[in-house]
Structure formats: structure tokens, C-alpha cells
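Only one chain comes next, encoded as C-alpha cells, the form predicted alone.
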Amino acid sequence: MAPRFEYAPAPESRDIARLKPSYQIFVDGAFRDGSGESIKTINPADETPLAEVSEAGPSDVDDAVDSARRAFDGVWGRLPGRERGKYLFRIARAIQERARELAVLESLDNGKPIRESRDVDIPLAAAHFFYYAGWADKLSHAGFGAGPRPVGVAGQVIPWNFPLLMASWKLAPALACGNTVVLKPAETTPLSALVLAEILAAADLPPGVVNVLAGGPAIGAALVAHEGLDKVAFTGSTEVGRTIQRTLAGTGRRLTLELGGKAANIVFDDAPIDQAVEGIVNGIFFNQGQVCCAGSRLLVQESVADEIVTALQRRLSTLRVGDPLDKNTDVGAINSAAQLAKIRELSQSGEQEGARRWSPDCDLPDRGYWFAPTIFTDVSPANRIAREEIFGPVLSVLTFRTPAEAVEKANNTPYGLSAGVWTEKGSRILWMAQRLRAGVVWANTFNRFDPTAPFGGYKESGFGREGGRHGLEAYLDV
């Protein structure tokens, strides 16, 4: 038996986040108190308050949209692409310069391990601004016709699982194309978006080009329904996406939706077992499984199912669950009490419907929102845990015998955001990718993102694409 090495604590200092006692909304290039209530944002790892956040009210939504319209009709709308690109480059460099601070802040506010915020979220946020800065003066060469024009004022509503990355994901292409924006971060994770507003102000972005409104679902609803918008972009739950689509139906305003997922991670019998196990772990336990494209359904070829499950259980026994600011931590805290309750309820339904539940021995902290990495075997495609998005560190294992059966089971879902295929045969990967109804298909990897690659789904996972050249189209009048 291999020796087990213990890890000494390696915590990152929370002082690096430079938390302020209070944060304000950002409208027309200035910070101000919102007309809504002030709330305290909570550290999900220990349930302690982090900071007081002034939330927007309906009048602030009106002011923000009006400010964005003035900026679009004024200086920003007339600015050449080359000049817009300079602002984006400046923002990207500022994110890099404050990367350590932003990583700690994100882990405090969200609960994700510092390794992930430091190595994934923040570098990718900067990369999106760098990438779209390069497109700003080349839009006529993007394949959408000569002289494409910006859409106008965009309302963008982002989720809590990747707060800064999702803000960058949406802001960068919109600004590169010449649009102005009103951004609404999630109510449980507003801090990094408000610090991003500080970066925008320091970059001398003209007033009104980007406005940031902290607030709950009511403010998000007021924003997407505002008649002053030309475009709405939303990332979040399928249920809310349906509501937004009904709200905008017949208005002529553009809409892109990136919604839920129930991705299939498909492992064939010729796949490299150790590599596949690492990909499975990354696919479902990255960010505590709070990822719309998480590989929450593992489809394993029947002949290697026992071997894969045994290796997976062995690997899970080495995962370290705990303090998100500890650099050794693999699995951090669930973002909120409400999300934890949902994960628990769906996991209980798995046991009630006959699936076998397994978790490694795991000492969870006494305070905070925690859930141990969990595997369900003997799962039926009819079980709730195989059909519904859990959005937590819970993996459902199913088996298949033939590639055709794997495709059928993988597509047996109302979602269509992502999938993964593990095999040594390139021809099989291409055969599977042609038949899987998913916006992204990873081959012998999972959860790999790049600003140059488009991302988006089919069916109840939404429509439209973000990232890459394709991500420009939603913000151009073509």
C-alpha cells in the first residue's frame, strides 16, 4: 500500500483580499449607495459576515440603463475599435496586477478553493479581456459582414459559481463590439464584480460604459424587463431562463441564455484508467460540482465499470475537503445554505430510489456549508439524480455496452451543454462527437476552457454562444 503523506496547513492570508467594510453600486462612472436595502455578504466556509453591500433599487436600474444609453450614444459609440481595444488591454493588465487579491476575495465570497480561483478563475478572466481586446479593431474580419455595428445597451445577469470570470466572459465581447452594459452579479457573490468596477474606474473607462448593480432576483428581473435595453445575456438556472424568455418574447430585444446542464462523461474500455479517473474527478468535483457543464453523469463501459469505480473511490479518499484559503484544499464550501439544502434533498432521493451511495471518510468543518464528495452507483436513468441538475459534488454512475447505447443514454436528458469522451480511438471520438447533442464535447479531458473557443448549449441548456469569434455575434447588429 502506498504511503499516505500528510499536508501541513498552507493558508493564504485573507488580508490579501483587502476587504472593505462596505461596498456600493457603480453607476455612471461613480460609486454610490443604492436605494435598496444593505445586506451582509457571507463567507460560506464559516458563515461569518464579510462586508456590507448596498443593493440597488428600481430607480437605480433606471439610472444605470439611462447612463449606459448616454454612453452608447456619446463617446463610447463613436470610439474607434482600436481605442476601445486599448481600454480592454488596460483592464486585462489590471486584473493580472491584482490577481492575488482577486483570488483571495473570490474564495472568501464564493467558497471555492484558492488553487482554483488563483489558477483558473482569475487568469481566465484576464485572458478574456486580452482576447477580445484584439478583436476590437478587427470586427469587419470576424465573418459577420463588413462594418458590423454594436447592438446597443446590454443587460447582463451573472451567476454565483464563477463571479469574476462570468463578468469578464460577458463584459469583454460586449465592450469590444462597442456596446455599453449594466451588469447584475449574484446576490451571494457581489464582491469581485464590485472590485472589478474599481478596476474599470481606474482604467478611465468613460462613465456609463459599464454599470454594476448589486441586488437580488427582483433587481435582476427589473433589469431584464427594462425597455431601455437592446440585449439581455443571462447565465443561471433553466427555470429563470424560461422566465426571462417569456418576459422578452415579442419585444424585439435580443437574448442569449446559458443555462443548466447534466453532462455525460463517457469512458470506454480502452481509455487510460488513471487519466480518465483524474478527468472524472475534475469534471464533477471542480468548484464543488457547482458548474453548469459538470460531468455529473458518468457513463462507463460495462467491462471496466468495477475497475473505474474502485479507482475512483481510491482517488476520492485522497481529496482534501476544508478551508478554501488553504492551498492544499481540493474541495471547498458550498456557496449557500439554500444550495446545500438542494444538494442534500436530491442526494436523499437517490438513496430512496435505490441507488447506492458512497463517500470517503471525511471530517467536515463544524461551521459553514459543506458536503462530502459523493458517488452513486446502481443508478437508473429514471432516477432524479440522473435527470436533475444537482449542482454539487455528487456523481451518478451508469453503465453501457456499445457506443450506440452510450450515445442514447448521454442524450437522454433535457439538457445539452457539454459531454466528455474517453477512448484511445480518434475515430470513435469523432463518431461520438457527431452524435452527442451537446454544445461542447471534450476528448480525453474535461472542464477545459479557453477564451478562443465558443461555449453554449442546446435544448434546456440555452442558446447562443459565448467565447471565441462566435461570442462576438450576440453583440453585433448583423
Second form
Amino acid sequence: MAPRFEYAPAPESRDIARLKPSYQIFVDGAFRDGSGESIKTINPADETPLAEVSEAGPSDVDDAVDSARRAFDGVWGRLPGRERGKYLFRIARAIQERARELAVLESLDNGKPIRESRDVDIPLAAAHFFYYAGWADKLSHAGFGAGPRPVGVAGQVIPWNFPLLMASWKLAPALACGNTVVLKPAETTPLSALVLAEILAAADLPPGVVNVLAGGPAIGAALVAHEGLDKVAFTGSTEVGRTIQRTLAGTGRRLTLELGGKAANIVFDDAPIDQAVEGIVNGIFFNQGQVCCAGSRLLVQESVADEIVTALQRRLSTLRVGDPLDKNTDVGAINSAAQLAKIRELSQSGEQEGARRWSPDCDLPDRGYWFAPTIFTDVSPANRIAREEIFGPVLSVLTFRTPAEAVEKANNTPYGLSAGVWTEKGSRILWMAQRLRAGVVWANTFNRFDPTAPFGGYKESGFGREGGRHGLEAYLDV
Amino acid sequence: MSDHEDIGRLPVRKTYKLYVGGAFPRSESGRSYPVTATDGSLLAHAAQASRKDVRDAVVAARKAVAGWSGATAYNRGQVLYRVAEMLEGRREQFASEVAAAEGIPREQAAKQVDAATDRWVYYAGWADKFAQVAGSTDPVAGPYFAFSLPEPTGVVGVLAPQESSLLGLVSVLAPVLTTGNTAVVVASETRPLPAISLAEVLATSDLPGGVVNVITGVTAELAPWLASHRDVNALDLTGAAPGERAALQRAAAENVKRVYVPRDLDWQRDPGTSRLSPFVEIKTVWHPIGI
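Next block: the form predicted in complex with its partner chain, after the form predicted alone:
First the chain shown before, then all remaining chains and molecules of the complex.
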């Protein structure tokens, strides 16, 4: 095994997050207590409470939708695109100004390493607002006809894995196109969305254009079913997405879904092994594997399987698992007890079904929700760990012999969100990319995101695209 | 000289059957139903398809996906243009059938046929252009080349419009095919005969078997099987009764189908790309740039 370098702790100060004792919902331009429960949001790294969060009740959903409707009819839907754009530019800048604070806050509430919140989540969130800001006065050039109209009031429900980034993915295109929004962040990670609401208020965004409701699944269900909406956007599990699709059946309200995945990351024998190993590690251990597009099924060409697995084990032994606020940390905490239980249960099923489990020696903290990076070999395509989305730092390794077999195995899933291909042969990359039934194909790289690049799924990974010019379509009446 | 006076020769009548996997089978159920003109006179007995026929059609459509979606766009365009050539050649036949089915004067029916042929030409021409219009290169902030392009979603279940027996049918079917999908079409329940004649055109137009499958029968009976079928990727609800749409949409959620509910049923209007984008997936491909 590789030598382990000792690093002195380099924690980011939690004071930077400017945590407040309590947070309120944001409705009609004002912060107020919700009519739901008051809950404590906790730090998944040590299970200590971070702050009190006042959750929304059903009456708050009504108020927020009414407020968004008034804002749409009265102000936002009529505002020239140029003016809407300037609001969005302001928001992008304000996120950049408060980037460090938001990064620490995100790592505290979510458990993700500060290196990721600082270098990925927050900069990308700002970039999304900046990108869509520029579209607001150019929508006639987006390919959806002259002077496309907004849809109206959107209800948006987002997950806990990239809290601020998901809020930005949802809000920026909606606002750029002239819609107003009721946003519901996930119950375990409400803080960054509520601080974003502070930023929106400070940007003088007119009241009601964005409302933010903290709350659990019941509030999410009440929001997506609300008759005052014109459009629903959801990112989360396929199971919930399916329920929402049923709920909206026959209502005429528009829907986009970004759901689960079980991506194949395919490594051919001619791939640069060191780069591929880095890509595989990034693909499944980025954000503790709590990523819908994670490369959770590694498909390795048989002739290099042993070599790759050995190299992976060596690399995993150097991963630093621990304090999310430490700048040297590679793998942070699992977001919640419930998610940890799910990861444990599926991993146990892997062992029970005969796959071989391996994790590096690593000291996990005593408190908090932790799961060591894990690799399963001898996995059969029929095993649950090869079929079900684990949403954790667990990699299932399968092998293939021919490119055709790789395609067959990669596509043998109801999901179709992403895929990876590693080979030095250009024609093979394009051949594979053509055949993989997935919305994003990363060739010789993995887990790349950009506001200009559309993202979304095939099959049961959902429908509609977020990002890029294509991301405008869901928020325009076309 | 009418048929009745021509005692020397009895006209040969056509048996209207289903079109599945490039063949013209009867319904496996053995059922048929009378199809009448608007004045109530009998036109023919059409096959009354069953759940099993729907499933067979989906199997045929799935089998055809690889070949049709893998064909070059130029090739697809030429095959579809060939369909228009065949339509033009059968102008008189279709005019009679549409006139009988829709109860409109023959001259008016002929105009519908012309419009349907022109529409087919319109969509044939889209085959090798839509990717350029709907795709993009994505100027990402990093050393990567990223591009996005539309791909067919796969098997599309199409409930053809109930009123417009040919122009409406062509207007919903051709856009699905142009982008590389295969289709299972439930023809107009009361006006299915032009759809079966269109199938004869398709069968003689170099369109591979299974790319289009035409089912006739009771829409309300067949549509739920199509909507809930796990190997159907998308559903076009154009021909569904408004009261049945909600149930079909609920059934479609089973495998997160893309469901298209049209807002415009004026088949004379220029459709633009409104029926092309609902049945494609956008795929984005990234690759690093480096030496």
C-alpha cells in the first residue's frame, strides 16, 4: 500500500459561516416563522445541532404561491429582460462576495469537504446565475421563436446533495425567463437556500419573485400538488419523481424531473491507467458518492481488471476521510442517518449476494455519519449493488470483454443519466458515446459540470434538461 | 360506367389488417369491427386489435430502433422522401378513402392528401437538419470540448388524431420518425382505413419493417396498454379523449415516459419544430483538450 503522508490539521473556521441561532422561511419578500414545526438542522459530521429552522406549514405554501403569482402578474412577468438580467447579475456577484461564508455553511450543513464546497458548489452556483443573467434579454435568440413568454409560477423541489448549487440550477433559468418561484430545499440542508434568500432580499429582488420554504417531504408534496402553479421542477429520487408525475397527470401543468442514476464508468485496456483511476475515484467518491450521476458501476475490460482494482485500492488508501472543514479532507460525512442506513443496508446486500467487499484502513470519527470508501469486486449484474442507486461511496466493479458487451451492460439499467468512457482511441470514444443511453457522457473525464452544458436524463432518470440554452425550454411557454 | 353495370368483372375488395413488424397480420384476437362512412354505410371491417397486438407491435418497434436510429440522417431523409413519392402516386386512392372516411367532398379530400404529402416532404427534409438546429457546442469554462445533440428517445406510442384521418395522422407520425424514433400508432378509431393504406405505402418505401406499426381498434381499450408499457419511451396523446388523458398520464409515470399533450390541432398550420423536440433526448458529451 502507498505510504500515508501525515498532514497537520488545516480546518476552516466555522465562524466564517456566520451561523445564526435560528432561520426563518422567506415569503413575499420577508422572513417569518413558518406554521410548521421548528426543527434543528444538524451537522452530519458530529451530530451537533447547527441552528433552529422554522419549517413551513400548508398555509405557508398557499401564501408563497399567492405571493409568487402576484409577483408574476404585477412585476416580474412584465419586467424587460434587460432589467431581470441585471438582478441576476447582482445575485451572481453577491454569491461570489459571500462565497467563503457559503462554502463553510454548506460543508457544515451537508457534510461535504470544504475543498468541494469551496471549489465546486459555490463557484458553480454563482456561474449559473451569471450565465442565465445574460440570457434574460436574449430569449428571442434562443431558438424558441420570437419573444417567448414565461410559463408563470414554478414550484421547485431540490435535494440535499448540492443544496445551493441545485437552488441555482433551478432558480437562475426560471427567473431569467420571467417566471416566479416557490423553492423548497431539502429538510436536512435548508441553510444555504435561506442565506440565498437573504442575498435575494439584499439584491432588492421584488417581493414574491422567489419564496423559500423550509420543510420536509409533506411540504414538498403539498407544493408540487398546488393548483396555483404552472410548472413543477424536481430533482431527487426516481420513486418520488414518479409520484410527482402521477400527481400532475391531467393537470396540464408542466413538469421536468431530474432523477436517479446508476452510471457506468467504462475503462478500456488502452486507457491511461493513472488518469482513469483518478477519474474513477472522482466519479464515485466526489461528494461521498451522493451524486445522481455518480459513476457507481465500474466496467473494466477484463485484461486490465486486476491492474485497475489494485491501483484503485492503492489510491483509496491515500484518501483522507474526516472533518469536512479540513482543507485536506477528500471524503466527508454522509448527509443523514437515514442515508447512512440505506448505504449500509445495500452494502450488506452486496456481501450477502456474494460480492467481495473492500475498504481501506481508515479511522472514522466516533460521532457523526460516516462510511468508509468501499469497493465491491466479483459483482454480478443481477446483484442489487449493480442495479440500485446506493447514493454513497460504494463502487461496484464489473468486467467486460468487447466494446459491444460494454455497451450492453452499461445500458442494462432503467436509469440513463450519465456514463464515462476511458480509452485513448478517438473513434471508439465516439462509437461508445453514440450508443450509451445517457444524458451526459464524459470521455476521459468524469463529473464535469458547467452552466453552458445541458444536464439531464434518459429513461427513468427523468426528462427535461437543466443548463445551457436547452435549460431555458422548461421555463418558456413554447 | 359503375361497378354494378360492369357485370363482366367483380371488383376486388381490400381486407384491412394491422401493420406490425413489416407484415400485415390480423388481430391475434380474431376480432374485427365495422367501419362506416359518415352516412352510416359500411366501408369495411377493420381489425380490432388487442393488448397482445399492442405488445407485439412494441416488440417489433423496439427491434427496429437500432437500425433506424443508427441509419445516417441523409438515409432517413431519403427513405422518408420516398414515402412522399409513394403517397403522391396513390393520390387518387387516398382522396377516395379520405372522402369516404371523413364525409367530405372528394375535391376537399384531395387537398388533404396533397397537404399530407407536402407535410411528409417537410419532415423528410428535417432529418439531416434538426441536430444542427437543436444541438450545440457548449463553451464550458475549462479545457474541455463539450457538445450537445438530440437523439431519438426510442419507441414512441402515438395515438393518432380521431378526426383527420390522413393529414392528422401524417402530421403526428412523420416528426417521430424523422429524428430516428420508431412508432406504434393507434389509428383513428372510426376512421382507420387511410391509416392502413398509409401502412401499405410505408411497406413499399424502403422503411425497414417495425419502424412504424399501425394498430386499429378501440382507442380507449388499446391506449392504456401502450401508456403503461415499460418498453415504450414516449407517448403522444393527440388522439386520446380529453377525459382519458389523466389516467393515461398516470399510467405513463410507471417508467417516467415523456408524454406529449398537443395544444394545437390545426393541421393546416406550419408545425415548425413543435413536434420534433418532444421526442428527442439531449445528450452532452465532454472530452478534455490537451496535448
